[in-house]
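Taking the form predicted on its own, here's one chain by itself in structure tokens.
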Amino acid sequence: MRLINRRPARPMAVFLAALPFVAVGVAYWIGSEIRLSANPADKLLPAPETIVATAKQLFTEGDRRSGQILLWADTLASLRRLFLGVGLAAALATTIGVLIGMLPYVRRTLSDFVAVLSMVPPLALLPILFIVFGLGETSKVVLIVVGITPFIIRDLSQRVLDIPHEEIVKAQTLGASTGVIALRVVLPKIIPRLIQSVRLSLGAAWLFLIAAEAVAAESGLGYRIFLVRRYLAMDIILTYVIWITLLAFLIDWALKAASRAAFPWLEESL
């Protein structure tokens, strides 16, 4: 049998699955150690046991002057801002996106725009939001906006470009006005693809977040990382780094569980 018609059973795709994780684990303990091994007082690579050490400390002691977990209160400030940003991106694109993808007039006049919005860097603008927006929440959540809008919108209208023709003569045929024909057959049809176009765009958008806390914010996850790094402390740098990287997946896996409820037909293939 050709490799490419072989699928490996529930047992040893959750091994494969695996493997990568243990692979890297394991590179870091050895590297770890030959560090240790020759300076104990090494701060790059510190043991895995310090760091399981460290994450208990930060999840559950309070801080000494507020008494505050401050893990939980830089990752309270991160999600509403990640939320929101997102939120508001999704909510956009998901407008435009249908306008743009509907309405020739619309299209002509704001695709190539979208377009050449697209290729601008998010982080170059950072500067201009701070200067725009201020230093506060505003600035931000715009930065995330402004970061995975673009995508989102050209993804959607292509989206809408794709939908049978037919289909849409049908619902003319009806009767159903323009705004009823976005109602009632376009926007069912993308709202899956919105789902996946988020997706993809997280990575993106915590980047953005994580830039943005670093420059110029008091709580959150991303300035909690540049604030000790001047104290080289690795341990509670990676700690924050793998606990954003968990909340990042349980995101993508709760969006991808609702999308599979919500439209059991679609295939997943994200």
Contents of the next structure:
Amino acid sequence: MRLINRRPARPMAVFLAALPFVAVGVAYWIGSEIRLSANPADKLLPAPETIVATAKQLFTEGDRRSGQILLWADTLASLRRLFLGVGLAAALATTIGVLIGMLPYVRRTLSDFVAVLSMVPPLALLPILFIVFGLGETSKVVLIVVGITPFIIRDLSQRVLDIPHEEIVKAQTLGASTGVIALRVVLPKIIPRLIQSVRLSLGAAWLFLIAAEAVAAESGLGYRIFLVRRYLAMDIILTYVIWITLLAFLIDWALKAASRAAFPWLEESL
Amino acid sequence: MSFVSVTDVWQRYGARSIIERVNLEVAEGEFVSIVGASGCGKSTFLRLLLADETPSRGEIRIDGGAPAREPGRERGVVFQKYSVFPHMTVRDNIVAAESFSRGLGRFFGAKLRAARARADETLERIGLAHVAGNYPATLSGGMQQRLAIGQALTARPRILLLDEPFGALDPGTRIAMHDFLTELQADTQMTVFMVTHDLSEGFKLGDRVLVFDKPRWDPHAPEAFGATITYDFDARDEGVPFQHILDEYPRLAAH
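Follow the form predicted on its own with the form predicted together with the partner chain, if you could.
What follows is the entire complex, opening with the chain shown before.
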């Protein structure tokens, strides 16, 4: 039988899916074991038990000075920035993307401009954002918006252009104005794509968030990681990294589930 | 007398002539089939009738009105594909035919309920009442086209344009759709233009069959000349004209 036709059965499939996770865990554990046996005070690869103990402490115990549980405070601060940035970017990109896709005049005016804009490396703009918007929340949110909006605009405007011309003509023969076509034909077809687009750009959004927090912040997941880096507190850093990964995964999963629940017609046309 | 009048219509894209010198008078309630080889401009002609394109020369008028510059409620259309809105249920597709011309494209409250009731009547008539709450993707090709025709007629257009509406259907469904369309046309007295690849379908359904072809041909510049109507058949009475002429003019009978 050809390799392309061999498919794993259910138990094998679960095993294969778990394999890379287990492999990474074991590799880490071996590495940590070797380093710790040579030097029990080694900080680079803390033992898994140490990480679990640290994580437990981080999630449950308050700061000695303020009594606040820092991890939750950091999570809240970061998620607020992330949601604000991604939400603003989505709203902005949908408006501009639909306008570019639907109206030839706006397309002529903006599509090349957006294409050029999307080539500007957002992190290179970070100093400018700090200078213009100060070191507070605004600059971090703006970095996320600047970073992912052009990508979503380009994706959505292309999707609007991909709507079959027949459907647009059909709506016109039913007497629909430009506004009605936007509201009743284009937007409903674009929103599922927007969710997908947001899912794809979440990785970039996290990157910009953590970069901005690393440079200047008073709380936030990225801020904490870069703060404890000075003490080589690998157990804390690793806990935060795993926590961020888990959050990103959960957000992605929630968006996917929401899209499935909200757009049954999409499922049925697949 | 003439309802749709096409006067000296040309269409060219750059140096490429698609159709040229098309003149046509169609009476209200006539069913016109348009046939021809691929690329002979019959679909272009339908787009011109639809006002999705503006002719480079000449004009098309419906009932003496001004030539249209964009598609509107006067002209209903059914394409081979993508003729219904996939993100709306079957019922909402029919409601859309009434609500799209409103400010927000939606009905609310009592108006919405009334429109839904009317839509259900329409669905009953076109035999789709049992799938009113489904999305079009769950329907068969024939049912989708029936929905598309029902939707187009709900908007009460002056003329109905069909662009190979049954091209993607299997032969059995196609014959059922012919009966469906013939019945609807008898009920509504709609003026219909139908582009088709299938000659026998054209003759079966049409009162007239127009053939598009290129009368002028330059082998060194195949795109220099466009197509025009080369034949205009009377397709009533199974395409055999004059067989009932004695009923109309008994005086012609030999004594």
